[in-house]
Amino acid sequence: MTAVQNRTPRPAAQLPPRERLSRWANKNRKWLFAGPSMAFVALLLVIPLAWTLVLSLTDSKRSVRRPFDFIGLENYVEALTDTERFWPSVGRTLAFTGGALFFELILGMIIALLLWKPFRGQGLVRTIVLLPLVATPVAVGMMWRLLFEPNIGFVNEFLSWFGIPAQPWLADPNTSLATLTFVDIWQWTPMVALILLAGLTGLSEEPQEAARMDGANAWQRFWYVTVPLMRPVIIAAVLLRGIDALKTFDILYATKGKGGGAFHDVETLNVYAYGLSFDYNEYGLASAVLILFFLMILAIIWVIQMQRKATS
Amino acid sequence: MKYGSSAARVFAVATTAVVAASLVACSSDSGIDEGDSIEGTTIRVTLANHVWTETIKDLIPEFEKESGAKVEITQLAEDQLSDQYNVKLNAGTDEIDVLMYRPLQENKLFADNGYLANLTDQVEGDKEWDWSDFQEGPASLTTYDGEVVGVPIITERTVLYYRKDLLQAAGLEVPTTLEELEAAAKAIHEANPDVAGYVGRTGKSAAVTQLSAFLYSFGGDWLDGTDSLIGSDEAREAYKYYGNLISGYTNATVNPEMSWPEAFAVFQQGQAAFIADADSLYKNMTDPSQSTVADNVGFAAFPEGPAGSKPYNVAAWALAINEQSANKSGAWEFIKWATSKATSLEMAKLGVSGARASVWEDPTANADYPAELLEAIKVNGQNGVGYDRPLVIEVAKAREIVGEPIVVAIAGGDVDAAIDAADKAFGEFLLEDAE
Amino acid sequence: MTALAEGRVSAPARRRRRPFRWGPVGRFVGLAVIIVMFLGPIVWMVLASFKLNVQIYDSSQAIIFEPTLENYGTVFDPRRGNYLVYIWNSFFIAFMATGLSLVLAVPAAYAMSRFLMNKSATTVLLARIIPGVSLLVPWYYIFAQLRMTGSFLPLILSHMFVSLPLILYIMMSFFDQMPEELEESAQVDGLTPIQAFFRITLPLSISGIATATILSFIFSWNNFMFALVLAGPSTKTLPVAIFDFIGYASIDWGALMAASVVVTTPIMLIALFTQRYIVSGLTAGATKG
């Protein structure tokens, strides 16, 4: 792109001041622009990262300012070699994730058909599903905490109405991480079926009318020419929604507090980080998990980002 | 210190020397000056959410008035204290001049790392205030290493809670001995199925506390030194004792992830026939808009096991100055005002359980208590044993080592082969936490 | 954006040439759940909002009771704390951590738009990727040597690093798809690439940026972790008030369900009245292809 210049260049040394800061200004508008925003999150990003990264070399516990010993990669190889909290986070966040998408990606995909037509109300109901994902997640962790609680919660009251016993979801070690998974899906779903919904508004007539001519069914049409044509589309959605879902933390914490509950059972490894941070104050081993939770997530993105690439 | 690579030293010097001036920075200014005037000052207090921060609240206009000094409160949830505390304090803050926080919990933790002053001289120096009017077992609580870092403001003690009606019933008399729990439980449930014989707190690290008061009753401890205790007989009698008294005698299936509100509310909602658990709690039991039996709720002492009745009596909660303040001297003269004999009876009438001994002997600070449980917190004071979990640094990863057979005893498994690794693991556990 | 236009033109045309297979009865069924499920939950956080604790506790009374206001009372009682502080501190935080970010996020996202600086994009991106709890000891520890802990500037500062992120990613793709013809004829008339940036870009650009406010505002209004450790007493925020009524004695029911709703119905009052411009910005980028 290069800025068209209607004036006949005069040397710079002759030009009044404010004409010569506006020309370099001009020159240099790229970083002049961009500039500040990467300094900013470069200054707010770069320290802490480092800080993190040095610490993860360290024995450094109980307090950041006690004196600490480089230990080398100890703490990676203790992270790495743990399958008593480790390993069972990596899961859980995985699980999680990956529960939590899947269902997200199904449901959406039936909202956004449902609401793929005008309809009277559709406005409404549009407006109903937006209310989720924005709703504060503290907020909605506190009102399921209670929605959920095994005595006097109306999701036991609701099931006891079909004579279905009553069940212990979030205090139960063994249902509490779908419960959880359940909380996602629900404040979420939303916002994979608008994306969605917005991709299906985009494609053209023209290969759905094809299938027809063909004779294909709506499902046949729905599943050979709507979903791979929407398959940027999906794959998009899963970037957005997974990098949030791997870092959940307000809902967890909300409902089950520090340490993901009595038996980690929600213990993601954003969990598992503020727990070994906060509660067993063992900062360099929190930093090697950090760390690890970092690659991990980078890891997942470029992944994703293979599968964008060799589908466009 | 030793480094690996002179990358690494050159980072650690760095940082040291960051740490370091800004720990003389922040300390040239310590001490607590009695004589200093503290009026014009503003005083930083950190509160937990607790009747005590409520009823405080309402009587810092005074202080604020005798004072001249300024009180600014920030009031938070107990988890989200301990994790600002992790934050602030860690960075070395200067933000906080008093803070609350729980001695069982944090003491030797905060202490160890400096973030607590020295409050010594001031009292043992202030007879009027008079710092031997103080229980023993919490005051010991707040001491570390010889020196008084923090002054407790709230006790509590095991206590049996029980359903009067129940009991009637069944024709039983109060529980004086575990054996004699046992057997009510057991009774009361045959007679009323949908009712549990006893109900209490089953989550790995929220049972501990409650634990203890068996396992010192049954002749057990945690630890001596570095060395566990948890494998010792009395030990395993008090596991399987406690798994066994909240599974054994009930219908429905034990929630494994119980703390107090948990528990509570099964008692709260008539489904239980007793529960031992703190008496600092007892309002929720005693309220109606919470408890829909609370005209039938009794109180007693802890029942005598094998070694005799030994509740825990412990400082929940205290005071203690930052070390980094710049207002040593008005933090001190708040906590004196928080603590006095005066404040304290205040307190006591609001059913704010206390550790001045001078307090609990005052006929007029407890009118408002239940006469039964007065007797009963009375009767655990002196029996009562100074901590209700192990006191090491690493109090958190404690907890869940030596709470695990807790969850096997209540959901019926081996037991002994549970002990066997926890002790193992508390011991390993031990000698790291002295290091 | 433009897909969402052309959906609205492009439907109906589609409505008349085949109806809906599923049949009107389906399709009904299927909305009405949609709406119970994400509408339930809502509701009944409202409800009992309105419920002593004795009601909540009662399953007598899920739906029918008699209402109170007491939990309000609780909530905004001064003596507890001082909710109202609390909705302005949330809002003020939320206003200058997206004021800020927008005079920062939007040339920059211009810029990289324009000129394909696609590496310093995703430079900037990492900020979305790196877990949060890595990031608070250090700012902390960094503030406090500072001295700026206690003031709103550390709440307001990682506000931002969640808000001009967002605002990047959305403006971003909003220039990619605007025509660069009107700046170049901008220039033609003599305007320099800045001025033309100013007078001709940005206000081409208003409901672009619409979307990234009321966005990031959302975001920010709603962040927990943050505001959690880097809040003194007087800039606590909405979010991290909640636990106000989770006591070490008791949990307060009823008041908790007021503070939540409390917390959410001014950013759901929000979404009502822009909710165009919330699902533009969701899906900005996505749809590209």
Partner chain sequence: MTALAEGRVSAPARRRRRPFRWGPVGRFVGLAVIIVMFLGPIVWMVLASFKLNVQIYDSSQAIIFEPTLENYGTVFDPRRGNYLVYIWNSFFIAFMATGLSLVLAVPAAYAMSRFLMNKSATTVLLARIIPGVSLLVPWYYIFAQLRMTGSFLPLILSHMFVSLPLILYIMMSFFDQMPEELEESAQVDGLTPIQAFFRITLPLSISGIATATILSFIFSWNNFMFALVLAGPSTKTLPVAIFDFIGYASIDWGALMAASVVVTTPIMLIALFTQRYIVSGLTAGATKG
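Numbering follows the first chain given and starts at 1. Worth saying up front: this structure is predicted, and the values here are computed from it rather than measured. Superpose the two forms; the largest set of C-alphas matching within 1.5 Å is the rigid core. First, how it differs from the form predicted on its own.
After superposition on the rigid core, displacement of the C-alpha of Lys247 between the two forms stays below 2 Å.
The Cα position of Gly35 differs by 2 Å or more between the two forms after fitting on the rigid core. Core-superposed comparison between the two forms: the CA of Gly257 stays below a 2 Å shift.
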The other form holds:
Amino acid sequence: MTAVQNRTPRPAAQLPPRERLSRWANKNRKWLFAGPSMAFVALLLVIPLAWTLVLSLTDSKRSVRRPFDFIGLENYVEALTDTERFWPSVGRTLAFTGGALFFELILGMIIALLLWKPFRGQGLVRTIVLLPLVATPVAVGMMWRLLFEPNIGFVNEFLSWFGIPAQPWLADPNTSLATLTFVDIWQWTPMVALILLAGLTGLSEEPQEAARMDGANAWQRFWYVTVPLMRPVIIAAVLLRGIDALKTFDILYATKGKGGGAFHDVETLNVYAYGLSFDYNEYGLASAVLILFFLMILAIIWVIQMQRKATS
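Condition change, the form predicted together with its partner chain to the form predicted on its own:
Just the single chain follows, nothing else.
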């Protein structure tokens, strides 16, 4: 009876350089494959953000070639004390994002539930539901601008069939933000529905069957079984769509133009910062607004993550 001795690997210091390099590469292959892409993305994020931060501390204006001086936090103080443009823009940004996200989640869940179970013609229905995502936001904005036109738009023409007078949907400062929130809901609800449908498809049937055998009705199964199981997917949809809605610019600018309209009625932080940069050439102040906007997005993400950990 012969004893079999286990061969112990040789120490790395005793290996030839080529074999030592091969062992190191095999051990760190995940970083070697992902490293170039991660470095590229980091450069795309870090360099513009760092330059924006530098500009926010200067009096840069009028021309990008004009020498500028560092003025510390003066731009931040000016922005935070501006009750005519900055804080109303913050309010519109939060109102637009909150309203769009609320209805997109509800409508997206309804659509996902309707498409969850197989039925005849399901592929055609899914294609039709996803059609709003095909067009670019600028094209969508111009299309709805024509549809909401007070005199020749189809929306007012359709309402006239029921005796409802024409409405100044985008011309009235009191209705323009809500109207564009509706446009955003129309375009992006399918994306939320797609995310939620992917989550529903991955759910097990066993909890639903157990609840059904216990006598739970459809609403009880949805609220007490489906929603808790779907919570991680719902939070992911909120994060993805919420951040995207906060950054909305193209639809607002395509329909209302500079300053979010003559009365700044749809001027969000994105539109405000764009106007400061390209209309008034206030690069330092615009950079400060963008840094504050970035910090606001980080704070919202942190709150959502803390809420997710508290409920998990």
